[in-house]
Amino acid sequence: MSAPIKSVLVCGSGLAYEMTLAALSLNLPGDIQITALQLGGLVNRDSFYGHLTAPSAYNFFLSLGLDEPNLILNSQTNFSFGTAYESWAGHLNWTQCFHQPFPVWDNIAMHQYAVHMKAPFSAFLINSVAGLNGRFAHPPHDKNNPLSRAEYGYVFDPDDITALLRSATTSARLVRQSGVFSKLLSKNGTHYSLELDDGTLIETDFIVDCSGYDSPLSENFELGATRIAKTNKEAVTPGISLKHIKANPMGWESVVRLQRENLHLSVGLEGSISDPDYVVGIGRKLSPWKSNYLALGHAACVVEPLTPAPMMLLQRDIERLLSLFPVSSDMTVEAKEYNRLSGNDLEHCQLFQRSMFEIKNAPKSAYWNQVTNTPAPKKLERKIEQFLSRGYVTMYDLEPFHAEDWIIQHFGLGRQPERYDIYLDQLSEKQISQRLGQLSANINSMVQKMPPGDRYVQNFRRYLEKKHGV
């Protein structure tokens, strides 16, 4: 009979490591011992989590013991309505903002009105208009307020969140230690233990590896591409309330506006960035959970941080670990389901990212060629085909990106459907125009009342300091 789980070892360093420790410490039964092994000699590649979260991070951070006041008061974390893309494919500019389900008028989806009028879709997204104007405010509960349909994520410095979690994650059953990895030992290929370079042997029931894409604990990735990256910071300057990505022939550069600094990330091909900080492989492990060993975060997959996908995948990895945490030494069933679901999540995130490269007259640069040297997946072809035909949004089960994300991206990439919803023929041109015109007017009126994002955060901090007696 399989023995019950009594211990778990989490090894690595950085963001995924501390997030996983926090989640396990707060959720595992009290009789399970947790060992945190901080491995020395690892290269910090946490910038490849992209500095931007999806709106779901609010509840996720809360589940780790970090509420919004803590994030705002004790780190440089800031608010963001999404991402503004500039010069994508050399000529496309749009805002990939976060948004609640679009309104339905006369049983017809709002985006179909824009299809019919061939109107710029971003004009009907309040957080796009507000973000580009550098405005921010928390969405209210009043459904009559156009801002109520907006959503926001966080822009953050990974080192900030790592430090916050390290100081907050304390438990009598959590033992922290450090060392340099030497060997991953196996008993008949079914149970793993760790040996450090000083000869120390660490036996445990379950190993969670958060040590990064070139993890010393396991086999290499199935690589699809290689990127080099560089980060730097500068004094904060007024700007948009969005992450900003500007493309170039060899890659792209991003900037996020934190509370006191602007955080820059440059990503490209070898030779495109002087003095890069590190090289990273874009790819995955086909089976992140094998026997009693689980690779999590960048140790399982690396996705280019063009979108919030890296943080979305990390979050879902940790939530999935909690829901499938093994109850005995026989982990076959849990591992099989974890690998299936993580594979689905990665596939669907990759569809969204690859969609950004499916553009007519795309650049012929080495960067674009490296992504598009293989045909687009059939699932993506179906999505694009259906949208171009009649504005229909094809969705697969449990996709991390929502229908609204896809609609905004389709329009942003210049995909104009050939036909609109036939039920719009029941309405007059005047009715359709008035619907969109009123929405746009309400948005512009509301944006004029919203404060600049930097002032809003300063006032919010003062309010929180007074409330919490800081």
Second form
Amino acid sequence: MSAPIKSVLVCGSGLAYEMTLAALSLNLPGDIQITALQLGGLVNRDSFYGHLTAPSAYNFFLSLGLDEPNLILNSQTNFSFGTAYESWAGHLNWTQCFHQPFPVWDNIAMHQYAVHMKAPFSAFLINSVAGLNGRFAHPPHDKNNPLSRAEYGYVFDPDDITALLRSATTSARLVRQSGVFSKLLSKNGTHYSLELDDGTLIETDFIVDCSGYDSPLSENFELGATRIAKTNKEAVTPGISLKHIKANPMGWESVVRLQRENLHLSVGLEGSISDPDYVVGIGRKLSPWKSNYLALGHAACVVEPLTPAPMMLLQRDIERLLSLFPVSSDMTVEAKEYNRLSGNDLEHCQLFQRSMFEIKNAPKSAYWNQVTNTPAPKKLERKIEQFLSRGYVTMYDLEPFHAEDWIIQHFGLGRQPERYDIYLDQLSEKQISQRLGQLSANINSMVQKMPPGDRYVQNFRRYLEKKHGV
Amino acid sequence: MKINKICILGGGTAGWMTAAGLARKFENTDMEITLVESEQIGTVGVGEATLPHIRFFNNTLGIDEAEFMRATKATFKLGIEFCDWGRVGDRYIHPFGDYGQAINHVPFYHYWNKSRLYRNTSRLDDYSYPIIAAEMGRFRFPDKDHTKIESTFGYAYQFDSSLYARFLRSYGEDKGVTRIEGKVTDIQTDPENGHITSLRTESGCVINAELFIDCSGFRGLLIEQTLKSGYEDWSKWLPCNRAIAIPTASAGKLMPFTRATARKAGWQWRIPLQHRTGNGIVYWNEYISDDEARHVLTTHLDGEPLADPNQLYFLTGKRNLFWNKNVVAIGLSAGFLEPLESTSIYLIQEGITALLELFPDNQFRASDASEYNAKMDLYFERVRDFLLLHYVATERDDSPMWNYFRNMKLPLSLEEKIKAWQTRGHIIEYEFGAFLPPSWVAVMVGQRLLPLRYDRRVDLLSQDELTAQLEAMRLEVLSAATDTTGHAAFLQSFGAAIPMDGKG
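And the form predicted together with the partner chain, for comparison with the form predicted alone?
Below, the chain from earlier opens the complete complex, with every other chain and molecule after it.
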């Protein structure tokens, strides 16, 4: 007989742990007891979530009880229009900005105009232009304003957000305790409970493991390559409103500008960085949900934070947990559906990241060789083939990255479609050129009016302080 | 090199929709579009009821809605009423819209599902504006204010498909489509690459083209008879293989919905138009003879027959290759799925949209065809699963056909969907396909496939709060529907082709 779920145990530490606790506390009914077990002895690898969220984080943070004013006032979180890649593969520079659907003129997508004119696509993306000029402003609702098509994410320090969530998640029914994990006990191989090293047995209906990549609770991590990483902070640099990533022969480095300091992350092959903070394996659990055990965050999968993919996956896994929170001790259906969706998301994020390495004239560096030592997946080949053939964007169901993300990436990586949309032949070269020229002029004019990102966030903060009486 | 000549073979709904779509796209170019059709052959008229997607197609063509309604004698459609599917005596409406409005970002039906398990006996339908408006025979356009319950729906049309084809013929010819009357007697192919190069009609007219669109119906004159593209037979899942259609005089109030009534060896449709009612029966000849089917159909008509019954034969399935060499099959030549959910015209529309997106040049690259075929495969499969759900979500065991479905091994995709729903009211959703989660909910709830448990997020509302919010929603829907204009009166004011007096 399957019994109702009365308790859930969340164990681990760090960002995924606090996010999961906040989400469960705010979305589960009061009769489900939530126990938070902070595990000691875990390595903090939260910088591998990549310091950048997708735009959807606005609503996600809201669902965790963190609205934007709270984030800006009580953490170093800042706004970001996306990621600027520098010297990617040694010769490519582009801005992977967050963008709403592109304009459609005469029933023809804007990017096809750029294909036809062989024009640099980034000139038609307002947040790319603004970001490279260090400008930022909130996108307005007025659809006639070119900035209305921009979207933004957040750059953040994971320790900062962890602390903020911890102080905000104060539900009376949330029991916090700490301990050191000893072993997972199984009843008939189908139901797990947990024992601490002092002999305490914690019995629960459902375990959510947020203890990271080398989770002591579970093995079965399908490993790919290994990376080392190191973070450091430095005095803030004015005029950055993008995350910057620069490739090097052994890996890459990123920097984000928070409100009061810059946050650097270096990632590379083993031996490429002196005194690294940690070693981490790129990989995944094939079935993160098994019986009454769910691995979440880095305990389920580790993706190199070259894009916002790690945060997207964490966010979507938590949202998925809420919508599939088990309704009885028989979790077969929930586990199957969760594992299917989670696997699809991971696969689609991996396609997006792997696509960044499918380049002509790629460097022969050790890092590049390691990433590309297996052939590109068929699903990615189909995407690239279609784009190169005619600028067509093949999409699969419910991909985390949108069609706009793919188009920006394809152009950024120098993929020039062989054919353009034939319906453009109904327009003259002058008409096509004027359309793009007008858009570019509107963007440049708007960007000139936008304030530098650092000044904008300072003023926004002052406004919030005044409004909230801080 | 660009393609300059397109030939469409077949002038039914699929042929003229394709011609109109292409003519609109190429209206200021030197593209030559020729449509060949024969009045000797006639057309099937794949369906008179549509899905809301049709509005997007018409809008893209720049068609004036009132003019279209008059020309095709169309009525508005808020959904499909299904009778006798879960059990004999049951009825429900699959609405083109949602149930209630989400609470705390959780879809409304989850709240109803919990209340049902706590003995709330109200129908889920009571919380759906399009259903209550449809049951009352009311209609209005959706409100643009998304906070209002009157915004929570879409609508489609019920029209005379032969009039729609005629309307689009006029549209296409105005935009330069050349129509050639004649029966095709000879098809020439290029011996080197197997591409079709020309068609010859009985009168000796030769039509050369670079791209051919096969809208020749079931026989697939180009895609199958010439190019042997193959057909995937889905009759093990959807075994009904015959239909009989008959128009009758209008009777009773003009309702804004199509009706599909389950019978012992198939199902019967009723589609109210402005000037008449379309009727028909779809059946499996294994369990009922043609004469018996005709008898079942005619004894359940509610109006005077206006013509002799028209017999149709089909095999459910889809073409292995929708696009093969320089031929693209659209309409019945591409595949056939019974019109239980009005998907025939929708599938034509998806075929046209995909063709326009992937329109080839004269190199006919394999990548264009493979992308097209992959897209269409997906659309057909997803419609198939949804149709099959109607047959398997049932308690009926009163005939060999229903017993066949009770013992059927389902496609895995459908089996998992049903299990997730029954376990906890979870819908396994997809992004690309005709039917969104509310459609799946409608059929499963309407046919007594009910979840054993509910989503725990709804427990954030207390039982009293839940009861109050449900009642408030029910009253809001009822009030909004009561304030909505009658369907016939709305049609009259919008510009009906004939007087709507006496139609309610």
